[in-house]
Structure formats: structure tokens, C-alpha cells
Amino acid sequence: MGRAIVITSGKGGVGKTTTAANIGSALAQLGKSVVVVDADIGLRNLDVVMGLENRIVYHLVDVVRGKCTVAKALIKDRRLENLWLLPASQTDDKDSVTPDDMKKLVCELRATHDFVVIDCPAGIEQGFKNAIAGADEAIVVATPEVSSIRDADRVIGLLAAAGIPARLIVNRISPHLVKRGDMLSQADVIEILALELLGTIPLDEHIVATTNKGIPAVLENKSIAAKEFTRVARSLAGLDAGAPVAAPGFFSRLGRALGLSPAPTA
């Protein structure tokens, strides 16, 4: 059986899908079959993400309800011979899919892949249970901005109550920002939430670039960013170890400030 990850963050906008095609596509990559489902019923973006909107028949609501099987509904990525994609429904709502039958795709999907990989979508309503539901792990992408890690820290509570260990990516930071004193730094984030670190992924234009052409950037490999997408993905499939925990940050107090990390104990 493969491994079903689940990529969330709670705040819409901070990279979600990105790094959903250019980890799924990493994974592929390396030899994986990997299929990556777009769990954002209504709002789908992972096929445009993934340059695959075109090729759209049948969607996951489609599997749910019995008007074709899961075989049929993934599209074949034309670069990676190991790598699909499950779309998402644009007409249908977050309420046509339960976490039973989220349940029992995703263990459907696990029996014939070796990483199936879960966009999911913003928010922790019906859309966040449906989607962490059939999870074996989380990635958590949070972005060194207070509402990021607010919310963050939000979902890292729901996934423990749920059983789902859960690691984390620091999504678009600006070293000189950093150095600056106007970001928080990759420590920051780490300690204010207390999650283990998977990566660091650098603000990047290429990233935008990429995206809009529907190119997962890892395809291209010509980005800082893309490198550290493919070391991530080299570290689920166990043949790198982790990312080091970065030292304490300066701006841990303002963790403590919004209630998100412990004060220290005299």
C-alpha cells in the first residue's frame, strides 16, 4: 500500500497546490507512481497548476458517485509516465463528498501507488475533513506572515486530534527580508509552531513563472525553489535524510504574544 499525504495549511494562498504538482511531480521523478488528487471541490486549480485543464473528462465527484471509475477519471501526466491526476468538480459543492468516501478513494488510489498526494483546500470546514480524512501524514505550508502561522497553528491542533502526524514547509522566504528584520525566519516559524521541518521553500519568481505556465518547476530544475521541492520529495521517499531544525528565532516572543507557542518556564 502507498502513503497518502495530505498538503494544507489552513489560509488560502500561501502555495498549497504548487507544492502539491511540484512535490507530486518530484516523487514521479524519482520513479514513484504518484497520483495527486485536487480535494478543492468547486475551485479546482491543481489541473491548471499542472497544465492538465484541457485533458479534464471525469472529476473525483464523478468517482463518488458511482458515474465512473477511479481509473477513468485519472488523467496521465504526458511528462511523467508515473504520475496522474485526480481532478476536482467545478459545478458540484464541498458537501458532495463525505470523509467516508474520501476514505475509500484514497484506499483505492493506495493500493496501486506508491504516494498519493492531497490538495487541500482553504479553510478547516467540510472541504479540510473530507480531505485529511483518508491521510496517512500532513505536510503543513505556512508562509512567515502572522495570519499564515495563525492559521497554521489551527491545523496543526485538528491534525493532532485526528491522529495525523504532521511536518512542516516554510513557504516563500526572502533571506534578505529576513536579514533584514522585516520576515520572520524559517526558526521563527519552526518554533512559534513546533512542527518539524520538511523544507524551506525561497520566495521565487520562477515559481510564479512556472505556475502560470502550468509547469511544475521541478520539470525545469531551474530554481532554487524547484532543487528544494526535489529534496523534499527525495526525503519522503527515504532516500535523504530530514531538514535540520533551524535554532530558536528572535521573533519567537511574537508567538507567545498571539498565544501560539508556550512562555518560557523560569
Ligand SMILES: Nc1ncnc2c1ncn2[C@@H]1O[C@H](COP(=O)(O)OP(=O)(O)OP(=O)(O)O)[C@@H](O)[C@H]1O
Second form
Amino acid sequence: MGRAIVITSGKGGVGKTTTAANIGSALAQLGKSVVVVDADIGLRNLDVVMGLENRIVYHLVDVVRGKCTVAKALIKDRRLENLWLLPASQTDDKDSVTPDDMKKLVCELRATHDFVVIDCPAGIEQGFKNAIAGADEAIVVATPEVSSIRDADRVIGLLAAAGIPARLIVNRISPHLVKRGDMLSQADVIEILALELLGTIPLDEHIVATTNKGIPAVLENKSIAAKEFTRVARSLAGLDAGAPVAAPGFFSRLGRALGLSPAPTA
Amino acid sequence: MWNGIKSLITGGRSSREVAKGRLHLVLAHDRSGLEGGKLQEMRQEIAAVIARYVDIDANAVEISIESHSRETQLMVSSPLPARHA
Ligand SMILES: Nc1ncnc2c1ncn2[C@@H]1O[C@H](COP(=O)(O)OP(=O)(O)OP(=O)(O)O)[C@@H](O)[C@H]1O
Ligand SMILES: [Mg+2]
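Switch from the form predicted alone to the form predicted in complex with the named molecule and print that structure.
Whole complex next, starting from this chain.
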């Protein structure tokens, strides 16, 4: 039985689809069988980010409505042996699917694949509830900005209430802005959100260029962002990955030593 | 040099530190689920209770919310007048 991981954020445009495409592809490169699911019904994008937009015949809503089998709707990636995409519908809306539909669908995919990576739409309404319904765990993507972190915090609360364990990816970090004192550091974000860090992806022009071409950056593996996505995938797959650049344990200990956060009570 | 001038203008705090401070405040309130109005109502009621026991200026009672590592606390502070007996 595989694992279903939802990529979510609250705020729009922070890098959920980019993360889903790259982590999905990187897991497939590691030999895992992977389905990436576009749960952003009505605003599908994962297909173009992965360069598979010309091959869509059926989509998620067709499967839910019983128009076709899941197997028929899956698009097989031609570059990677073990990678499939389940595209979203572009013409339906979020209410065409229920959380129960998603649970059933994800459960079916989990039975035949090692990883189901679900790309969640922005927001915390119906689309979000659908996307998290079948997930075993969550990756919360946040950029180092006040509004993104605030929304991420809200999503973390909702995931906790739903009993879904979550970890953090900080995206679009710009080291020179952090150094200049004009951007929150990954340590700041971890301290504020109190969530385990899975990875930190820099603001990287290769992401823009590979997205233009419809090639997940990890397939070219030239950029720092790609290497970090691959590292995250290794750690998800339980392979030796090396620690993220900053381990949260260190910062909470440091925080306590400096009196910033209370010592845990027994 | 420029950093020195900039920190003079911004009162010594970088935009990163300002963002951190704002987030701490906003998240404490978000996590409590208490909207601003409710918090002020609560402050007035608590001040009235304290005033029943000691002679205080109800306006001097302060209320705030703090949150660290996802644990959120309500903080009430009130001056107590010295005893003249
Ligand atoms: N690390 C990065 N470096 C540079 N550009 C990035 C990075 N991550 C994402 N982007 C760019 O930011 C934009 C938004 O990314 P993406 O579509 O993945 O966000 P999203 O969270 O899925 O958005 P939505 O909420 O609309 O679904 C895209 O143009 C993407 O190429
Ligand atoms: Mg998206």
C-alpha cells in the first residue's frame, strides 16, 4: 500500500504545483511508482507544468462520474518509466467532487502505486477539503512572506484537526535578501510555524525556464532548486538524503536557550 | 555604511525583524480564534471584576495574546494600588 501526500499552502501562487511536479518526478527517478493528481478542478495546471497537456483524454471528474476507469484516465509520462498524471477537469467546478469521492479514488491509486502526490488548489474551501480527504500526510509550502506564512498557519491548524501530519517546504528563499535583513530566513519560518522542515527551495531562474518548457526541473537537475527537490524526495522515500540545511530541533533548542520559547513541560 | 543609515531611519529593525514581530502578533490572534472586538469586550469584563475587589482604573487593565510553538496564552495585566492602611 502506497502513501498519499497532499501538497497544500492556503495562499495561491507559492509553488504547490511546482513542488508536486518536481517531487513526483524525483520519486519516479528514484524508481518509485508515482501518480501525481491534479486536484485543482477548474484551474488545471499540473499538466502544463509537466508538459503532458497534449495527451489528456479523460480526467479526474470523468473517473468520479464513472465515465471511465482510473487506469484509462492516467497519462503515462514518456520520460520516466514509473510516472503517471491524473489530470483535473478544466470545465467543472470544485463541487463536482466530494471528499468521499476523493478518498475512494486515492485509495484505489494507493493500492497500485508507491506514492500518490496530490496538488491541492489554493484556499481552504471545498477544493482544499477534497484534496486532503484521501491524504496520509501533507507538505505545506510557504514562501518567506507574512501573508503566505499566515495562510500556512491556518492550513496547519486545519490539517491537525483532520489528523493529517504535516511537514514544511520553504519555497522561493533568496539568500542575499535574507543576508541583507530583507527576508525572513528559513529558521524564522520554522520558529514561527513550529513545523518539521522537509526542505528549502531557493528562488531559482531554472524553475522559470524549465516550467516554460514543460520539463520538471529535476529532469535537468542543473539547478540548486532541482537538487533540493531531489533531496526532499530521497528523504520521503526513506533513503539517505542528508539533513535539510537547518534542522528544526536545533532552532527550538537554541530558542529555549535564549529564552525565546518555553521549555517543554513534562 | 548604508546599512547603518537605513537602520537609523527604521529605528534599527530590519524588514525581516519587523515581519517576524508582525507575524507573532497576527498568528497569536488567528490561533486564538478571538476577533479584536471580542478581546476588548473580555478586557472590559475582566477589568470590571478586578475593580470589584480593588480600587483600580479600569482603563489600565491590559489584555494580550501570545503564542509560541503553537501554544497560545491569554495575558492580562493590571496595576494594583498600594495599600494605605
Ligand atoms: N523556487 C522557485 N523559483 C522560481 N520560481 C518559482 C519557484 N517556485 C515557483 N515558482 C514560480 O512561481 C509561480 C507559481 O508557482 P506554482 O504554479 O507552482 O504555484 P501554486 O501554489 O501551484 O499556484 P496556485 O495556487 O495558483 O495553484 C510559477 O510561475 C512558478 O514557475
Ligand atoms: Mg497550482
